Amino acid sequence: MSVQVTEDQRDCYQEISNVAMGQAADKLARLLDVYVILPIPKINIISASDLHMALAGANTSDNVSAVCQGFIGSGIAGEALLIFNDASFTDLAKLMKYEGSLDYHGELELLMDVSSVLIGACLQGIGEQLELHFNQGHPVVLGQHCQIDDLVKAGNHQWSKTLAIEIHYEIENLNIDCDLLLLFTEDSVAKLNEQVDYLLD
């Protein structure tokens, strides 16, 4: 099965991707008094091999840490990938007023938050405006301190081609941030299709 999505489809998931990111950066920016920095989302058909390019791409700092949630709904299905910049933690602890000590658990607590927080946001903004509903799996650690090329390894994708909206959150003035990857299984797309279709006509 082929997984396209036509120039106007593209133009249409850009724009809930930019309102959904909207909303998550909001979420984000009240819980750590900030301003976030919102480039444009890119929206791409990749295969699982491009997926490492475009993670490598994605985050040029030497370490990474990345959570990864299964999402699933209204016969939609895929998984939301979560990499954030390990220099961000410092910072990030200051923001969110973290009293224990920086180490293993108190770093996985951090990123726990912040990616339930950017994650639900994200997958919320664009059930509303697509008129769907997910459901979200429980939030699995990929990887902490660890290279680009370990995750990939880490990742079990079974796809060959999907649909990717990738959204790159910074925090002004700080060392922090991070990489939100939305990838939808290929059976989803057709569905997805269909429900941008409805907002195009």
Given for the second form:
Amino acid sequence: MSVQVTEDQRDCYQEISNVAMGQAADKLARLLDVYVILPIPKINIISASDLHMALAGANTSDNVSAVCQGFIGSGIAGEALLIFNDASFTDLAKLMKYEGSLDYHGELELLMDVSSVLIGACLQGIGEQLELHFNQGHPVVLGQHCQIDDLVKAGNHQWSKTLAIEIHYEIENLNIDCDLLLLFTEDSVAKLNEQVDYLLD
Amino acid sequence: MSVPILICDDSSFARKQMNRSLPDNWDVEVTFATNGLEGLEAIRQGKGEVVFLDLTMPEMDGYGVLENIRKEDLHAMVIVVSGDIQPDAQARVQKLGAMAFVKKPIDKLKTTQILTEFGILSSE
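I've shown you the form predicted alone. Could you give me the structure of the form predicted in complex with its partner chain?
Once more the chain from above appears, this time first in line as the rest of the complex follows.
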């Protein structure tokens, strides 16, 4: 099955992602009392091998920690992947007023808190606009203090080509940045395109 | 006489959605701009008495357009229609002289409400 999006559909995905990412950023901004810098989301059809490049491009050789959360509903399934630069944790702990030593466990807690806000709000935002409802699975830690290479192996994705929405979040004046990737299964793309076409009509 | 309206957004879907959200019986002449520079030029030409302005755009963003409107003392009532809805973004555009801030996604109800609130559309 070929996974494709037209130029109009891509523009629509981008705008929908833009709105959803704004809603998620607003939640994070209010939680942490900061301003989140919002870029233009990237919409791509990628293969499993490109995913490696997309991730490697998003983060450099820095160590990262990542959470993955599956979602399913309305005939659509996918995975949300949130990748944090490990350098972010010191500032993040201050903002979250985290008390106690920032060990693996402490970082895990912060990672889970932020990912539930960003992933949840983003999926809900996309769902609302496309009139879809997603149920989220439990978040799974893919790794802490690891390299992107290890992450991709751990993910062990079962698809060849898929639709990817990539959003890079940065917090103004602070050393905090992360990447949110929404990956939809090959089979979901036709249904997603259908919903997008309703909006474009 | 029809009101010159400018819709300034880099996304063609967003421009279409905005255009569809204009009230039905409003007599308007709509101009579209795909970035801030184009938008500013249209305002200079008097094509934007009411402007629906996106914030995140290439060439010149919405903040830049607002700054220039003020600098050149142009006549435009600007309604920012934005996906960036953080408290800071709202405060920044208000400080730059935007008349109102509307959260995306836009719809006819929101547009009608805001236009009525500012007396641009009479509420009969």
